[in-house]
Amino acid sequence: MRKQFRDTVIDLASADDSIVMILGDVSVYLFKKFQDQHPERFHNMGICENTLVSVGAGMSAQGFNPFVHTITPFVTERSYEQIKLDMCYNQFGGNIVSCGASFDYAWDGATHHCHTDLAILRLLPDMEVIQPGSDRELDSLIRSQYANGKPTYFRLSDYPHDIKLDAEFGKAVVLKDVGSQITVMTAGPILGNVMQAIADLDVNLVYFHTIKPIDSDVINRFKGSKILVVHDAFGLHEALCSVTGLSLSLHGLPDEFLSWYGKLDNIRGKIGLDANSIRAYIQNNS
């Protein structure tokens, strides 16, 4: 997905000179040629978090489209007053755009872990928070988002699912429909393990991109149902609990630590969001 990202920025770029780049020490390599094409306007500022939020902030403030990028945790937990401050209060506009979602880095353990972004940040005002799940999703929502002027948030992940679908902004999609009282609800990357789990069985299904705003029209088409919600972060059940008298069940993360070390496969196997036992959550809650 991050080769997307650069893909689409540099297109943008060669004919928007309102953007600018602001990287953490991460992707440094992988946006060479926009270095080389825009050196005036690609800032490496090393592994400064807070910082890099400030900046952006700060080119916002003078008429830029600035994107911030570095790994999740660090830029969206140790720099959430930043983000708060910065961006949200002041009224600036940017686009925060994280890598290692979730438990993409595996193998570096719960430092590089990250589960809490989407929820925290669905709670600042004014705040547009994305979870792309594919590059084809990604493109298309930086396009139509990055130089709106409001702070938005766009969590990459490593291992996107290949589902083709269109992605408009603040539009969930319904990927199945056959009008049953089980309606599965989910969200970016996991959408892969969750069709395989689904694929004979008598359910609906919707899918969100758009943590925040959240799609209250088609969440309101499926209430008559059982929702359950599948999901490897925080975020996309507290946002469906903001439309009220649903009945709501979570298939997502433990309250531990995944202190496991291996690669994303593994971790889901180990906290039970592998297709295998979606499919049989679904089926021991239907």
The other form holds:
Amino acid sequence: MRKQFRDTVIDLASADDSIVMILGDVSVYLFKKFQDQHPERFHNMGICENTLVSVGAGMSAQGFNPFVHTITPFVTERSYEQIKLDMCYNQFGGNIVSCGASFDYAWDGATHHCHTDLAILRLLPDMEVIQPGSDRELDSLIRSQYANGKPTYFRLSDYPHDIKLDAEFGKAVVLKDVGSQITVMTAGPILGNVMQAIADLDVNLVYFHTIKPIDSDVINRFKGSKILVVHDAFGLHEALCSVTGLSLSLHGLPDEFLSWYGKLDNIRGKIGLDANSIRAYIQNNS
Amino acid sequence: MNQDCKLIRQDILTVSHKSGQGHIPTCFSVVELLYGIYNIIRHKPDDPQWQDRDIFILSKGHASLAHYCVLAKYGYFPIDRVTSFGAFMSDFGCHADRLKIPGIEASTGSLGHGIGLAVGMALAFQTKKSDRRVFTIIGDGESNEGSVWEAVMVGVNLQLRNLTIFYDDNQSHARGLQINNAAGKFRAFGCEVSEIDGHDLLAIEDACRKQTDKVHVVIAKTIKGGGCSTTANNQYEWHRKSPTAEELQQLMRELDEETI
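With the form predicted on its own done, generate the form predicted in complex with its partner chain in the same format.
Every component of the complex follows; first up is the chain already shown.
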């Protein structure tokens, strides 16, 4: 997904002088072509995430559209107040683009995990929160949102799903509507596991790439059914809970640090977010 | 004391008395700095969004009342509007909101944020090859925040010669984490450093005019509460206090007599 991020931004920057890259010593080689083409608009600013965000906000105040990019927990959890005040409160918008979603860096342990980013950022007024599940979704959503002057968060993953979907900002995608009394709702790359899990099950499936604003119209369409939320992060469940009158339950994360190392699939398997476990959860709750 | 700066201090006291709000000592330490900076930077009070203006950001945002009173003195708005300071639905909060007050370039208050925004704006002007400049005041207490030093490092690394940082050395830091030899620290970080009396208007204006090839840091020695001996000598008591009618009279008298 990072390569798609690079390709999309390089394409946009060829026609848009307002784009600036602010990197936290991450993806530096990946963006070499951007650096070669626009050296004055490329900054590997160093490992100082608070200041990356503040500087991005300051550049936004003077007409630029910054992409601030580094590893998820450091640019979101560590820099939450900079996003809250320098971007949101001051209305100096900009794009925060993270890499290393949830447990992408399982082997690095809990210091490099991040599962709260979507949940905490959606609480900030005027913030747009996007969890693209594929390169195609990412490309489309960056193009539609990057220059709208708002603070926008794009959460990249190294493990996208391979389902070809059109993405329109703020619109959920109904992937399966069989009139079932059970509706599975999910978001982001874990859609791949969920699709596998429900392949032959008689349930509805709704997919979200935009966590904020959440598509309440589509949610209300399935209000009469029992909603099973499957997600490998916090944020979607809380967003769904903003719609009143739903009957929903969450199959998500335990209240502990998942510091078992290994790979993403190992972590997902241990906490029941592999396809078989998701299937069992849905069957047990149907 | 410069006559306008005395009038600004009178405004600060009057508004603080009427509103029941205010950080008087921290406001008094930056009156000359604010007044001097606005005397030099390019700005138009009748056109606050003028596209060629220089930028000033009060990073130590709790001195907002001084900032309001200086902006009023320069004609951004009548001082009468400021008397609603801190009141429900007032435009003039105890920390400024840039969306409500003409002349305020950034909403500050949480310490260690304004300077990062200033670095970003200076980088924006450098990228555009604009000659617009950015000025900010940071507090010495504020400089306990790591984000201040991050921002300085980034500004130096980017060679932002259009950025001037005034360091209000009013000894606030002495209460807690000590910042000894601030000038040496900023020099070690790669800044051009000037040291001035922060109540000397000519020195402040000279420091504003000075441009070097580096980020310019001006260590401004100030007296917290300077202008009245009561506020200068009782900083803890007056840190966040509004004067009663009797205290207001006493403070006005001290101000007039220039007791400090």
